[in-house]
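Form predicted on its own, single chain, as structure tokens, below.
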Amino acid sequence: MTPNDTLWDAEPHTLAKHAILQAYLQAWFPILARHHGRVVYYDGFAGPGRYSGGQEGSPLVALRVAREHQARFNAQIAFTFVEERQDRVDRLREEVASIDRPTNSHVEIVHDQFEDALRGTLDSLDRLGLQIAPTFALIDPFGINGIPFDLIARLLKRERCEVLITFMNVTLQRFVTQLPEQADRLIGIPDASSVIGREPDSRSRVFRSRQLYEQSLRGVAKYVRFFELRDRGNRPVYDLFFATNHARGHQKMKEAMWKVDGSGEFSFSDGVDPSQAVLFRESPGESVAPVIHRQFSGQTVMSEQVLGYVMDYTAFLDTHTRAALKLMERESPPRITVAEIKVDGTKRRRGSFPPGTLISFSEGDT
């Protein structure tokens, strides 16, 4: 539900999202700022900066993280906060003015709609033939309006740009038949609303919406992850989609998600298979083991191929992959057979899977 007041209460899933944002920026700012003279944090639906309970909104989270880590880089960080409502713009300006900003930073608060503001910026860069600095964009609307996919695609096609998008999947289901053009514009596929509408029930429509949006993002980004956020009653609220063309960014976002889930306060599920969501609260090694086995069934491959597949195409991390391989090696009968001698002629330690280790997977699906 879209709040009408200047300030509103922060829901648990909102705090989870901001914890993810914080964990990711703690890695993103130092990594990018060590190698570039200028980086951009772009908040497309910035809000008033703080919630009614005093919790930080995303602009203050980003400013604080940059301030706390500024000793680790010398680059200028340009913060752009876009907000449509004047009362929230005024409050955000007060909040930003009241805190210590990171050194060597520039803050711009824009009173405009996200779509108009970003399209205007990209149009201006195109006219001048300029590239945008490395950019992280948080796109966090209340509904499905104002974030057309063509605009997201334009940003992601630029070098070193990535996005974290709140995809209001539950809200979208109410508009597939009422406002099909708007749904199509959001997803970026002309007949998306009709494809979704043909699904027999709401659960199937949610899965299909998610698949189509991921499909669109994968057309412009190499790495795409989505995570379903649920409330404390385990009811789905919305999906968070992350898209980037950089493997390290993908890795750091997955680490951020797992770090936040470790608090025990929030629940996420991952879409390795939309019809069989993998709950993050399950044992990661046990969860990813069947995914790995299905991918490499009947094959003999290097350990780095397995690790690379899991890192690039699933929500799991290297530590989870190694735990899964240990599990499969020790089973009776084992699902994998691991060569004791690596391809360089040296012996590997049992339970370890260093580069150059050959792993043979048993036949069949498990």
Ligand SMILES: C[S@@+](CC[C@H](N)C(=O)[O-])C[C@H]1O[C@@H](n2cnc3c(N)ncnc32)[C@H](O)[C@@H]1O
Contents of the next structure:
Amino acid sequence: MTPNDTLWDAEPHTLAKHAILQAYLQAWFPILARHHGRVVYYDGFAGPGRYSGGQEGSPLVALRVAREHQARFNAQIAFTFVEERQDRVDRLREEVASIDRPTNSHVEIVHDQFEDALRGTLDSLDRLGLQIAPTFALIDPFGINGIPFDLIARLLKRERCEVLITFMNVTLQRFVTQLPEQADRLIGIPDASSVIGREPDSRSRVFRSRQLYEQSLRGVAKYVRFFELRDRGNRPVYDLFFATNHARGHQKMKEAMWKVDGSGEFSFSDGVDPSQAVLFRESPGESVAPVIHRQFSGQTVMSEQVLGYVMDYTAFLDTHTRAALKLMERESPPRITVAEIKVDGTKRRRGSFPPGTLISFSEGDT
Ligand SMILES: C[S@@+](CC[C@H](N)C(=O)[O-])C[C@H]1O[C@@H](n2cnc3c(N)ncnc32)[C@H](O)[C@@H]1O
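With the form predicted on its own in hand, show me what the form predicted together with this ligand looks like.
And the full complex, kicking off with our chain again.
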């Protein structure tokens, strides 16, 4: 149920989302702020800044991370917080006024709807022929309204802009039949709702929705990753979609997700193939081994190709790839054979996969 009071209770999954946001911004602010004079944190559905239990809302999380890491960069961070409800705007202003802000920052609290606010900003930048500063946008609605895909695409087409979106996949299923045009607008595909509606059951409708949204995002961003957040009962809560054109941003977001998953409170799943979601909780090396084998079956490739594939196209990290390769080399029969001499003529240490190591994959599936 959508809360009506100014403040509401923080659900455990909200805190998990904030932990991901915090871990990502701890990496993102210093990386981008080192190379740019100004970066933007844009919170499109900002909320009142606190929860009824006193926990920080996303705007305060972002301000705190910037303050804690300000010694590592000297760029200005411009914070834009957009909120449509006046009472929540007022509360957010009070909260922001009561905390120590990062020294080199500018905070703007906008009382508006996300769609109008962002469209207005992009229109005026276009009129003036200006580029937007590198931007991280958190788009965190209660439901599926007010985040039309054409607007997300417009933002992502700008250089160095990236988005973290709460995609309310379960809520979406109601709209697919009742208000199909809203579902189509969200996904950015004219007949998305009818494609989803043709699926035989709710599970496959959820998979299909996710797949279509991912497809739309891939049209405008090189790296797209979604994480299905599940509660302790293994019930899906929502999907978090991250889209960026930055390899480094993609890596840092994956690291943030793995860090939070390690807390034991939540699990994430990721589907390169949505019908075979990978649960993060499983041993990552074992989980990614079949994914790697499927990709390179019957081929001889360099170790950096394998590491690059896993980093760019899956939810896994380099450490997981190395663990998987170790496992595949040791097992009987081994799925890989690794050349002892690297291409530069030096010897490789067993169990390590430095650049220039040739790996031959056996034929067959996994
Ligand atoms: C899920 S809450 C956001 C929570 C916040 N991001 C956080 O993590 O602490 C959604 C917020 O967006 C506001 N909202 C709803 N529709 C909106 C719209 N179209 N534009 C901007 N804000 C909106 C709601 O009033 C609510 O405060």
